[in-house]
Each structure stands twice: as C-alpha cells, then as structure tokens.
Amino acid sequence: MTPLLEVDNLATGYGQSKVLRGVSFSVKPGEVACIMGRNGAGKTTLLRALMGVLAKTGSVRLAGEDITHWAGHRVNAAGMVWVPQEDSVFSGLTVRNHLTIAVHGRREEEEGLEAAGALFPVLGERLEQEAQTLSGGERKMLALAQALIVRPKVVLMDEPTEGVAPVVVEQLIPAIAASTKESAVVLVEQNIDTALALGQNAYLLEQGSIAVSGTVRDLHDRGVLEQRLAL
C-alpha cells in the first residue's frame, strides 16, 4: 500500500538553532504512527514543519504530491489537518460556529454537524452552546471533531489525551480509531496506554533523530517505552 505520508530526511529548527536533523518516516493509509519521546525531543517542533509552518530541508510528501516548501493554509486545503495541543476555541462562537467553519467549501454543512454529533454525542447536544464554555474534555472533542468530520488524508494530533479525565479518553480513542480508517495519522503521545491503543508503528526522538523505531507492542514489550521516555 502507498503511503499517504513520506517524510525524508526533515530538517528544521528556529532560527540558528536546529531542531530536528534527518528524520524520516511514512504513513500509510489506515496507519497511526506515534512520534514519542522526552519533553524538548522535537515532536511538536516534527508536526509544526509537516503543517507547514516552520521552514524544513529534505522533503515531505502527500499523497505522492511534494508539499515540502508550502505554506499552511495550502497544506491544510491538500487535506493535512492538526490538532493541536493546546486550547483551540475562539471567544464568543458556537459549537455550531467552529464546526461550519470547519466543513467550509469541504462538506455540507449539516452533514458535517451529523458526522460531529455521532463521533461526540455532546457535540450534537450543545451546537448553540458558547464553546469557551464547555470543559476541558469537550474542547478536545470540539478539536477533533473539526479535524476528523472534513475527511482529511493525513491528521497530525499532538497528545489529544493529555489532561483529560480517563471517563473521556474512553470516549475519544474508539472514535479516533473509527474516523481515522483510511487517513494516515501523525500522533504524538506520551501515555504509553493511549499508543498502545491506537499505533501501529513509533518513533522515538532524541537529540532531533529517530533513535529508536518499531511496533508500539513490540517496543512496549522490551521496555524499550519505558527505558527511553525514563516513564
């Protein structure tokens, strides 16, 4: 199977400091590659040069077609998304609000609010609620919610379980798992539970390369998880 992702020998940083240096990696489709290691190891840093929004050398590429030196919003439109980490909801808009602007000019808009409601129920039950006024878990769902219901080739997310109560992570990874069959996925997670459940294939960052690939299990079953990520 041809992979929906290909990263060859990324290089990127912030200014004179580099951060990543060679990595290289694909996704194939249906696929959740975990990008794991120590805090300041590179993984945002990894997701902010495939979005696009850190200059990079070497090349990336998306559904065959070479995205290395496009800006975001080109990126985004060719049907990469990101979760990010942090909060993501804008003052003063709806749940309604954040969906629509999300399927715009990609999907119906009520077929993009259904799709919203059966991935996250609470979503459906709250379109005329404020978003700033949901809680931490239903943020997250609003997030991956925005990112899953446009049908995305390729989705970066970026420990969308940190900090959320295990009753919601329950609720999150079955529909991450279920809206993500045919996208290749970019996780970065820490809870070693979390890419057990979800990955396929990890890679660990150290000092901006891939010290460390293989299967999630297999990785987990050697200690090697725990040993690198000091857990």
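All figures in this text were calculated on a predicted structure; none of them were measured in a lab. Positions refer to the first chain, counted from 1. Rigid core here is just the name for the largest C-alpha set that superposes within 1.5 Å across the two forms. What changes on going to the form predicted in complex with its partner chain:
- Relative to the superposed core, residue 125 shifts its CA atom by 2 Å or more between the two forms.
- With the core held fixed, residue 134 shows a CA shift of 2 Å or greater between the two forms.
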Second form
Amino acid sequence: MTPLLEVDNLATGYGQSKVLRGVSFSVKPGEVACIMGRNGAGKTTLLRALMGVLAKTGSVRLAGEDITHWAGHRVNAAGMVWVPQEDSVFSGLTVRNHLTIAVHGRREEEEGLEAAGALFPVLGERLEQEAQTLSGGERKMLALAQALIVRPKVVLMDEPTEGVAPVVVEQLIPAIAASTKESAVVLVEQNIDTALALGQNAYLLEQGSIAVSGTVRDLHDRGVLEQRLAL
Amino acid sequence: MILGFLPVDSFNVIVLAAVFVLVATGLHFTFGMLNVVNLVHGELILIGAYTTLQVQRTTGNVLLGMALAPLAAGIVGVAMERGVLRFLYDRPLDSLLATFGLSVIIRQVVQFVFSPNPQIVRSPIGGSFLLGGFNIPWWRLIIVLVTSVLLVGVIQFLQRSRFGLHARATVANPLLAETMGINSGAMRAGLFALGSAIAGLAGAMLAPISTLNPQFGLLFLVNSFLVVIIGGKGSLRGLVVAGIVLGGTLAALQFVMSTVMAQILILAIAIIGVRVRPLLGLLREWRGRRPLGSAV
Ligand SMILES: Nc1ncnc2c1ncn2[C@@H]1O[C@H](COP(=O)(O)OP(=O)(O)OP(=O)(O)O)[C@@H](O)[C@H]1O
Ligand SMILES: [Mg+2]
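Hand over the structure of the form predicted in complex with its partner chain; the form predicted alone is what we had up.
Shown next: the complete complex, the earlier chain at its head.
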C-alpha cells in the first residue's frame, strides 16, 4: 500500500533558530505513527511545518502530491487536518460556528453536526455555546471532532489526551480509532499507554532529528521509550 | 470646524449621528477588525467624493458617480493592502507609518489632479419638505436612510454569511483559520476592500452636503477613530451607539455654542470616555472572576 503521507529530509525552524533537520518518515492509510520526544524536542514544530504554516525545506507528499510549499488552507483542503496542542478555538465563535467552518465544502453542515454529536454528545448539547468558554477537555473534544468529521486523508494530532481525565481518554481512544480507519495519523503523544493503544510505529525526536524508530510495542518492551523520554 | 457646514436644527441631530456612524463603518473593518491603525481612511473617503465629482463632470450623472465611488475606493484599498499593508500585520508601527505615507500621497495626487480649490458635487435629489414644522432636505434624509440600511446589511452580512464567519475566524486567529481551510490572506484583503468601499460610499454621500477639497477626508479621520474606539473597537453595535452619542451631542451642542467649541467638548467627552471604559472593563472582569484554580 502506498503511503498517504511521505516526509523526506524535512528541515524547519523559527527564523534563525533551526529546530528540525533531516526528518523522514511515511504513514500508510490506517496507520498511526507516534511522534515522541521530550518537551521542546520539536514535535509541535513538525506538525506546524507539515500543516503548511511554517516554512520548511525537504519534501512533503500527501497521497502522492507534492505539497511542500502549499499554504495551510490548501493543505487543509487537500485533506490534511490538525488537532492543535493549544489555542484550538476562535474566541467569539460558537461550537456550531467551529464545526461549520470545519465541514465547509466537504459535507452537508447538518450531517457534520450530527457526526460531531455522535462522536462527543457533549458537543451536540452545546452547539450555541462560545467555544472559548468550554472546559479544557471539551475544547479537546471539539478540536478532535473538527478533524475527525471530515473524513480526512491525514490527521495530525498534537497530544489530544493531554490534560484530559483518564476516564475520558478511555472514551477518546476508541472514537479516534474508529474515525481514522482509512486515514494516516500522525500522533504526538507523551503518554505511553495511549501510544500503545493507538500507535504502530514510533519515531523519537532528539536533537532535531529522529534518533530512534521502531514499533511502539517493541520500543516499549525494550525499555527504550522509558529511557529516552526519562519517564 | 468639522461639519460646521450643517445648519443648526433638530433634524441635524439625527443627520450628524448618521454621518458619524457612516464614516466610521468602513474603519470598523480596517481598524476595528484587522487592527490596522488606518490613517489612510480619510483619503478613501476622499477618493469616493472625488470619483463622484469626476463622473459628474464627464457624464453629468451624479448617481452613477456615487455608484462607482465605492468601487474606486475598494480597488485602491485592496491594492494598498496587497501591495504594502499585508506584510505589516505583525508590525503595527510600520503599518501606521505606511498608512500615513499613503494618505499624504493620495492627498497630493488629488490636489495635483483636481487643484486645491473647493469643488461642488451636486445633490442627486435636491429640495426639501416640511415635517412637523421642520424643513427636511431630501438628501439628508437619504443619508440617514442609506446609513441605516447599510448598517443592518453589514451586521447581517458579518453574522450570517460564510464570508462573515470566515472573516471573524481569521481576525480571531489567522494561523488557526488557515489550518482549517480558510484563505486568511484573501479574507484580510476582502475585509480591507469592503472597509475601503464603505469609506468611498461615505465620501460620495457626504460630498453634496459639503464643499470638496483635498483636506475633505481629514475632517472625518479623527471622528471615525473616536467612534470606533469608544464603541469598543471590533463591536459594530458599540460603534452605532458611539456614533449616535457623539454625532448627536455635537449637533445638539451647536445649538448653544460655536462648532469649534462643540468639537472641543466632543473630544473632551471622548477622552473621558476612553479613560473610563477600561475601568468599566476591569470592573466587569473583577466581578466575573472565576474561583481560584479554574482560571483558564
Ligand atoms: N513560535 C516560536 N518561535 C520561536 N521558537 C519557537 C516557537 N515555537 C517553538 N519554539 C522553539 O522550538 C523548539 C521546539 O518547540 P516545540 O513546541 O515544537 O516542542 P514540543 O516538542 O512540541 O514540546 P512540548 O512537548 O512541550 O509540546 C523549542 O525549543 C521552542 O522553544
Ligand atoms: Mg508541543
């Protein structure tokens, strides 16, 4: 099966400060690739670069198409969606507004709203609430719903379970797994249990590039994750 | 000084309120929403007025001029945004300097082409009628009506249309908007074009009730900023209230004092207004403060 996402020799950073270099990996449909690394390793930076909102060199292919130099809105339109780690809502806009923007041009609005409500019932009950007044966990659910209801080709998720209660994580995991069966998922995750539950291959970022890769299960069994992440 | 050309009667309280709202509405887009300290706003009004004048001269049709005025101002506005201002959204001081420079250039060009002499734009609908003892000029009534319709339209458009939704998202967080499929650059250009076009319309509407010269736009700049800022920058409803209060007060004050004195008093009210507003905001924040630990 050809990969949906192919990243080759990617380098990026902020102005003079280089954060990543020589990053290469690919993700097939139905696969969840875990990006791991300590705080500040560049995980969020990698997702920003893939999403087209941070300048980069190297090459990024989405379903075979070269999207390296595309602007963010084109990358999104081509089927790549992003669940940000923070700042995931527009202030002043309601939950319904957010979902409307997410499904624009992809699905019927009502259908999208129903799908979001089916994934996370709390969203269906709070459609008219301003999104910035949602609780932290609810905001995560909104960000996830926005990404998952559009049948994306590639989903970039930045610590979707960070700060979410373990009981809720238990609900999130099957929801994520069920909605991404045909997508390629790039999951930034610090929590090993979540990584084990969802992920196949893991890539460990250190010093700006991938230091170790392998299956999550294998790296976990050999204690590599625990050691490298200093858990 | 400003708008002293309006004779004093109580209908003018309404007219001046409408004028204040009309000139500030365009600035709501460029400054209120896009955060550009848009010192070229007055010259966009000027372009609207002189476009009307030029079309009146060449075709004899003032209404056609008024229809083309928003188009001309909108095109100039979007050219400035794409050409210069879009690179300066994160650099407010440079952006302020750029709009100041552009305003001087446009004023000079207008002066060069049309001379510094005062010009007259004909009112498309002249005459007046009597209502309850007041003499009401048709054109001034139309200014009030057009302003009301424009406002209802703009509020509906921003709240209900797809463009409005995407624009509000872009203004709230351009990077997030981009990753959700919104072409944030195009949205900003669109907002700037709209604000400029509305400024052009204001210039066209107001040209017949004043004498036109290259300083025409400057007259409206300060009051437009006052209205947008006191209205709570970014809030159209606040803008309407501020416009009605400031414009209405200015007109009312003209009953009892000179126009210059009235304008000075308005400025004083405005300064007190901006001094008090943040206090009110703080008060509200303090009252609504969440219990410790739940602050996000
Ligand atoms: N906007 C920015 N401008 C300049 N430097 C930045 C910016 N954002 C991040 N950095 C720097 O880039 C490096 C990588 O940051 P990044 O946010 O990608 O880390 P991360 O792996 O996601 O960390 P965490 O686990 O804490 O989320 C850090 O050293 C950070 O200080
Ligand atoms: Mg991060």
